[in-house]
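The chain that follows stands alone, in the form predicted on its own, written as structure tokens.
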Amino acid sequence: MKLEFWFDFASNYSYLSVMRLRQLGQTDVVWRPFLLGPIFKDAGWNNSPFVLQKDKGAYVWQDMPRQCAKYGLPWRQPSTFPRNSLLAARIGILCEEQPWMLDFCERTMLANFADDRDISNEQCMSEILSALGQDAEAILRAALADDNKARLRARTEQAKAHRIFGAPTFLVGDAMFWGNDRLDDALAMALSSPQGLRKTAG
């Protein structure tokens, strides 16, 4: 009854979940970050649904000033959407166990949603990694070889078998949750269980 968290560098409505859960008093959640474009390419789509349906995508550059203006989060369009989130879901899947796994989500988030910054950059990632004390270097050699590069692969044959199919998703069990706004519902399924998340002190 852990609240796994799916979600995609590049994902505008993923930036909000991300940047909530510190928010929430929650970092006890099982990362999973992976890649929406083999999803959406099985689905017959090149592109993400907001480039590809123009009024969508207008939409969605109305609803997000609105969305951080609610949570308190900076915004700025990138730009460059959807940006390649290849390199970050490398070192993310790598590094998804590590303690300072949210802080890593976090400033990658604010790079490409808040700085209109290139996060497929390893310049723009070992910067993030070594903010965070981190041996930048190691972690991109490692993020960047053949295992870790099998792992992401394998990491988005587990998202088609529970049939993902966009980014915020939050499985807790067998119930799927997607959308930045249903994080507190996954939460809520999370927290009644026994065996579920524990709210942070403080």
Contents of the next structure:
Number of protein chains: 2
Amino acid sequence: MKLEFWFDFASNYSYLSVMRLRQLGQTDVVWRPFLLGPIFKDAGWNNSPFVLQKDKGAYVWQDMPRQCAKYGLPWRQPSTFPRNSLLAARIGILCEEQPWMLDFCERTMLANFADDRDISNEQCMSEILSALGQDAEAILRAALADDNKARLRARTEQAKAHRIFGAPTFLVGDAMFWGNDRLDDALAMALSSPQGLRKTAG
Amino acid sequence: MKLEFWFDFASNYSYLSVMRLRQLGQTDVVWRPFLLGPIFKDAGWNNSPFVLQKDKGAYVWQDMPRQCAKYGLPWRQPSTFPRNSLLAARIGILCEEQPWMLDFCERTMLANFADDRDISNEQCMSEILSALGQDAEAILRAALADDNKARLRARTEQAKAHRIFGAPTFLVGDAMFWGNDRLDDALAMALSSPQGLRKTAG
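Moving on from the form predicted on its own, kindly provide the form predicted together with another copy of the chain as a structure.
Shown next: the complete complex, the earlier chain at its head.
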């Protein structure tokens, strides 16, 4: 089976998993960008639990540099957390079938979590798309069109239907795996099942 | 440095970590049994987040059998969750310096998470202590004495002072590691530092 990769561009643990796909040679995933905000709102929270729960939040910023060091990833704590990921998610859902989706995700995550850039900024997104050789202006226009906005809203409703409560979340058939710490287990299940992930070059 | 192992006998992810110590040959830890209840209460919760957050709770019972299979551990979902761990914690803190503390922890965790027994029951605790060759009656009396009750309250205050928000939590000097998924990282830090854990027979 294919691994469905549900993530939010504002989520720091999603950053780890996006960056680890290429390291693990597993880039053939089903991309499922979505927004955590409406999920948290349904739980009665008006912000990330890493902001609302002070002790957990303080821990996360201690955990992230250690995790990034372990995986050989750059890290700078974002000066704004969580960043508004609406624009990035709209571009992501528009382009999730494109062969350059992984590159887009990596660059957007690095902008947020290594370069402390504001990914809600059209200029930032435009630079990333142009660097990938894409028509940034056309993509931004399509991303902001009503049908694409509706697509993202539907995706987030789909996340709720799956009972997704955080990100990253990996779905392999009916099985759910939550958190970057379960990426290896999720990949193992996807690879062991018929029509599993293809092993791709790292 | 030594690894301080903060845990609650009611915590299912603490079960995994307790059982993995012997597998990893790392049984020389500083035991820190405490109660999560007062921590959760301070966060505004009157129960475990696995009960209050329905979707996360449903996920946890999907995750646990997979995790137990991965580590070769038995698993039966407790018919009551979370179990009242007050008595077990009182015995734990009384006996945490004893050479049979690991055995006590393993047997109590297995009673809760493999045999679905009520660890708040004096008979259950008494059987475990007797099986370890200890004077169960004397230990239960000492565990329920006022000075020992106060010791457990002080321990839980100490957890709050450390900004511990969940279990298991591992402290290595000033560094905090949260969750069974960080046990290996915490052990690696403890072993790499001066006066680290001794490698003990597995």
